[in-house]
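Encoded as structure tokens, the following chain is the form predicted on its own, with no partner shown.
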Amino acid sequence: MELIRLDRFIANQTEYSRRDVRILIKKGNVRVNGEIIKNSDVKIDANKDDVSVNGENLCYKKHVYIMLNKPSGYVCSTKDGISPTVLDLIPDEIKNVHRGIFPAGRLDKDSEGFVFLTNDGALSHRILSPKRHIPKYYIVKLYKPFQKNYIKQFDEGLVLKTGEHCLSARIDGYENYNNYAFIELYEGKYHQIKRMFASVENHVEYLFRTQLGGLMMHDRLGIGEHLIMLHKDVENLIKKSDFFTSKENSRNFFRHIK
């Protein structure tokens, strides 16, 4: 394993921010192998060194869970060869400590918003399994105004122009935002949302994912930024969410919409 900065390691494994960690280190509240360390950029081996904060030993967590606000132009893959991948947005220090990080699910190259990355294969299988029915939520900017009849059409299950049938999906418009829609989707067909709106003679100009299951992306996370999630927060991925509550909360992301 390659070495990682002490302050980053503690921030990745606890609820402390990097700023909080630096303060704790300056106060002498952090020890490495029993020795007080007052230099934040000291590098450690997470597998071998014993780290304690305020007298409590930190146990190295094998799995990492990352919330990423994906920009347009990045592909949800570990390797591409042509376009940059979402892994290029994750610092090497994190990837060096937590090997095998990958995006759990896909988001189109030109779409933006919440992408979940992890090295926990078992959890990825749980949230991606069709049997789990984990919903995904999106804000969609349309070329033509949202029509009320879309609600029934999407609920009944659209037939794409290729003849493919879609599962029932929930959709609603936004008051005072005629060309915007909020959609809850349980499937992940290729370019599905774009193809669904094409089947009702409309066109998606921009798509932004806000939420996975019961876990909404932090609205203060800027485009291209990431956040290491606490293990307890990951549980929200498999919790139920209310469609209209999620829709109302999604308004916080309108500042990202192009």
Ligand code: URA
Given for the second form:
Amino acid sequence: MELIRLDRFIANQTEYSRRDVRILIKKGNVRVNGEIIKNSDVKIDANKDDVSVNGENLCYKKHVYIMLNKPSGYVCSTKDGISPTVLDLIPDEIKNVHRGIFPAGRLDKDSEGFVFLTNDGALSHRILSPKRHIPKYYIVKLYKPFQKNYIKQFDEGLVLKTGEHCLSARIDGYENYNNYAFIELYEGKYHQIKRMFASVENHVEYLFRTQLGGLMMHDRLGIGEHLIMLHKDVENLIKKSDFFTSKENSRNFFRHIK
Ligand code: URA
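Mind giving me the form predicted together with ligand URA, seeing as the form predicted on its own was just shown?
Below, the chain from earlier opens the complete complex, with every other chain and molecule after it.
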């Protein structure tokens, strides 16, 4: 049996906030198995109980999509013998109802920002497949100031110190923030951005992921916080995005950055 609080279940499955749901429940607009329930604390079995809101039956959605603002110190895997994982930041209530959640893509243990978690293997495959060309966007804090000539070097495709070739990547600096850069990446080699900057004799001090495809992380999501995404918003992951718009939007994240 996978029990979840009634208010959380409805908020997860609809566009209503947890607060809206509590009001609906109080007003008697929610039924469980045909019976009006006026108590938000009631726990239901998402796989068995029929829940309706304003007379409409909620179809239980098996897949869950989570936006997480990952803190430093957590690893992007489901299990790790030593360090805490991003799954440790997701409440049991969600993990008990939606089995098999995993991070779709990786950020290094010391990197922060947008991590997308789901139990939808097909979607994860779609967004991670190199053939799909879903870009990822990062703010990078550098040891030495950003150089204008990086733009051309990154665009032409860098060769890492190991001899590996990188695909073309777009990069730009920020006015008044000399040691920061914004980068768009279409691949995900091990420690790629750190190694890209090492190849131009600079050093990455801090990395923050702001966006995946056309989906920007919610800028009001504090470090370590998550939100359950609406199924319709997930589509933005595979939408096109414009580099300079994404860069402008990334400024909202500077308040999170160390
Ligand atoms: N590149 C890196 O070097 N680290 C990350 O976490 C992501 C991209």
